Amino acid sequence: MPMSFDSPFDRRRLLGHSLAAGGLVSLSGCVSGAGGPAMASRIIGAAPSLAPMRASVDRITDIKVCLRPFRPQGPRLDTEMLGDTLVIHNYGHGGSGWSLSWGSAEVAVGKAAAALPDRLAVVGCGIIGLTSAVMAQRAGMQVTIYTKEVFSRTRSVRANGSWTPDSRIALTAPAGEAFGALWERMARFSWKSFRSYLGLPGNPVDFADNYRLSDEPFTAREEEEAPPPGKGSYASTGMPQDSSEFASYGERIADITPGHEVFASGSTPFAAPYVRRSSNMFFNFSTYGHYLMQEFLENGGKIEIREFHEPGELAQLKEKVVINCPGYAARDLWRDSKLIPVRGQTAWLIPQAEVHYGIYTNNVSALSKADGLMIQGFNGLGDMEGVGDSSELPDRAESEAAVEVIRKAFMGFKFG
């Protein structure tokens, strides 16, 4: 049975429990807004001409549910013998795995190229193992994936897929200063990798803006400096900021993430009289995917069906260099019991084309994406939203509400 606790502070007891315990032994077994500092605001009073987002329920398509893998020391990416193979790990980035997708390919690949291997395998096909296989080819090796389920069924597809590199990433004080400096790396080799699939067909890799919606004047704070990273920290996402525990490594950042404008009161079409405007990076699962596993096919690429119950079988395999990207899998394949899964809803309404932007309000974003009007509501918690539950069912009413609140949202909207 799934478990679930109801508070933050049930939620940080979990955190703590599971490292002077060294993992939660009870739990079986993907979307948050994170991201750089933004630079000082801009007060501007030009109001952008939006259309207006078609929220309601009966335009709900689907509903899908992910499992953040977390592991409070940070992403495992060390390396360990099973017999005479090598397996590099990469698994457990938290809400950052479609960010850090590209980096973190380039660390593990980097060391399994210090073996020379000619042929590698890759366990897992979610984004972090296609990414790291194709990585692996354009390094010019044979390159097989084994996994349970292709790309388009993985829990990968169920998160947000926006650019938020260090959301739930770490907690700072098992991570430490040197993963910031790892971190970093990555972030910035990711954000570089994504930029080559900028205007492409069908738009894998895009930018949109996001509006912050509020009743209330921003604070100084939030208008003249950004939400430290985490929960709320890229100010494209709105979220409102979160003391917590969590690592925050977004001002390594700062010099290539965008900064945020506020409006004037009563110069947008929202009926909001408060709105702050920032743009962010996010991905379309559909043409995103199959870009990537065009490639990886047409570069002889294989897949084989496969799923392992225990480490000992991958020292089975014919290739001797294994990465391994078994997402939260791993905490039953690999026995990693320091992994937390993070739970996180999303609802999917019909694609409107004419929309091309991002709110935040209330507690509920919404994104148009080329896969749909994408709705996921939040219920306060900040970064411990999610923590330690393990439940993969969708809540309908859950996103019903959420929608209402998008719905309200554009009551009063005013066009062109």
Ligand SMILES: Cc1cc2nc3c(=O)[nH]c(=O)nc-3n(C[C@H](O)[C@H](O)[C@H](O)COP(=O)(O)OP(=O)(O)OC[C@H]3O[C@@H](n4cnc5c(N)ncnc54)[C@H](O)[C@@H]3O)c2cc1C
The other form holds:
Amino acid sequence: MPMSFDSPFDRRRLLGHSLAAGGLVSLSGCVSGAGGPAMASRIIGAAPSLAPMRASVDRITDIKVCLRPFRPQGPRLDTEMLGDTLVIHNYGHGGSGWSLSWGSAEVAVGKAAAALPDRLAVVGCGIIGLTSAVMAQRAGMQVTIYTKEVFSRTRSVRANGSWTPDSRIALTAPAGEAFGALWERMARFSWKSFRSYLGLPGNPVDFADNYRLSDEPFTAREEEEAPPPGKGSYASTGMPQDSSEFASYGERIADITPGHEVFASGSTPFAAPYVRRSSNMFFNFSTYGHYLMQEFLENGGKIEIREFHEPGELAQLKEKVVINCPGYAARDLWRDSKLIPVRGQTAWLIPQAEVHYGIYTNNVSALSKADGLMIQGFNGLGDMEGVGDSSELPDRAESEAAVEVIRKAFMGFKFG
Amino acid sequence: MHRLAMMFAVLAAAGSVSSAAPPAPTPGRYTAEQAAHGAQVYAQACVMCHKQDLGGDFDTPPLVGRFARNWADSNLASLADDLHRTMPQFAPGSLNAQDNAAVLAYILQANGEPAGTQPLPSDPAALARMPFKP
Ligand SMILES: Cc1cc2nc3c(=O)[nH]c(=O)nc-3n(C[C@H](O)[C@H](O)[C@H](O)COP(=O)(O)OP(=O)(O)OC[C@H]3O[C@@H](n4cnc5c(N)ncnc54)[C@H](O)[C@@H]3O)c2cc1C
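Give me the form predicted in complex with the ligand now, not the form predicted on its own.
Next comes the full complex, and the chain you just saw is listed first.
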């Protein structure tokens, strides 16, 4: 069935990119001019008056780097027996771990429940481990989380934290046909789960408008060129070589994905002549983490700080059913060489409660979240950005350059 | 030990354990033909809510995994009766006794129980002597 031309996925199909973050627009080589007017659902007049983002390098309070735990085959959700212990894996969610967490937890907990345990262990307390633990409690189990670090210290809180369910989640070929259906099930389950956190004090889960600014009109682009011959692929090199290898499943959930609106030229507070708006869900790490921890503890959950060094150590736990959620660390802990690091960096500026929107311009995204104005720069490599880079050292120059782009986007901004 | 054996059975059914699965305790409380008929009933009356893989979704509970835990301490009479009284949700009670037993056989199969030579009865007294997990 042809998609209606105003879905954001048209752009993605045209560009061969994934429904990515920040999105909103984001990652994918959303160079100026990409996207299409033809696909705009409607042209609208004046934008609401907005408070400006105060983007300047002296307001940077933190720079966070994180490695997306990317598996070309998609997240690992299979099971294995270690002696008398049933291990259910739940790791390797690439750039979609926040988004798919509930659905993935539902799958893992279903497998655990089939073994009828009264008590369950969860390894890891990132967003995957914590949601797995809470889901297991909701299914009636007593849960202990064994983890090296508590939630607020995990890689999960170094992410962007937007609804990006198919951002670097798999490569189309190695993941195979069947994964698309599983992905859809996880995405839909998660989407519904997040709804129960909307409107709570502290906005653990929230929606914001995202303005995409451009110096050129948004025009539909032709199909992205095929990668140059001889470049190789995952199949021939063991590493993805081109953005076109990354899976995109967004069309499967087009019915729950908002479209976008294009503003008449000059009708917005931004100086940029071409502005388009869409809406996206995002997660405020501190309050959302707090709600999750609260539910876990109120239901009798226990946390034990512990570091595992060998898979066999899991068999020594008193719980005989374990959901394994170490994230990228599975590369070491489980010797999973299929895990590929995908580096990403975000700068966090002083929070601005009066700002409640995001922008994307010149390969940089900015989103005002409860715990800060988050600014993330991309270098136009699309889904290949950061692939294979396992450095978690912050690069301040990279963040300063991104903040500069946002600062400039607010030059000539019309107040009130 | 019992649980462990069952764990193997479940895994083997899910295709996750290739070998070394111990023999299932009491094989065969339904026939393969019965489960195949149950699959047809399922495709007509259940799949739209409980989904192809019986995994359900956010609004509909799964009929595998968590489901097994929910019913582990009950017997098949209770489950068959519950099924008949409440499902399919849009037309409860519309399955005849034969279809009801068949769809239950299909659910047992999906939960890792092997087929045998005797069909699953629909007589409540007989079902009452069968624990959910043999
Ligand atoms: C820059 C960036 C932006 C992102 N943006 C988004 C986004 O917008 N939306 C989205 O959905 N996803 C996003 N992601 C992806 C998302 O952050 C990850 O998929 C997710 O955080 C993975 O969570 P996890 O729980 O599996 O891993 P982690 O958060 O790494 O948690 C692993 C847990 O296991 C514990 N552990 C590890 N090793 C051991 C051990 N040996 N013994 C005991 N415990 C151990 C750790 O202490 C930790 O508690 C982004 C990622 C990055 C890097």
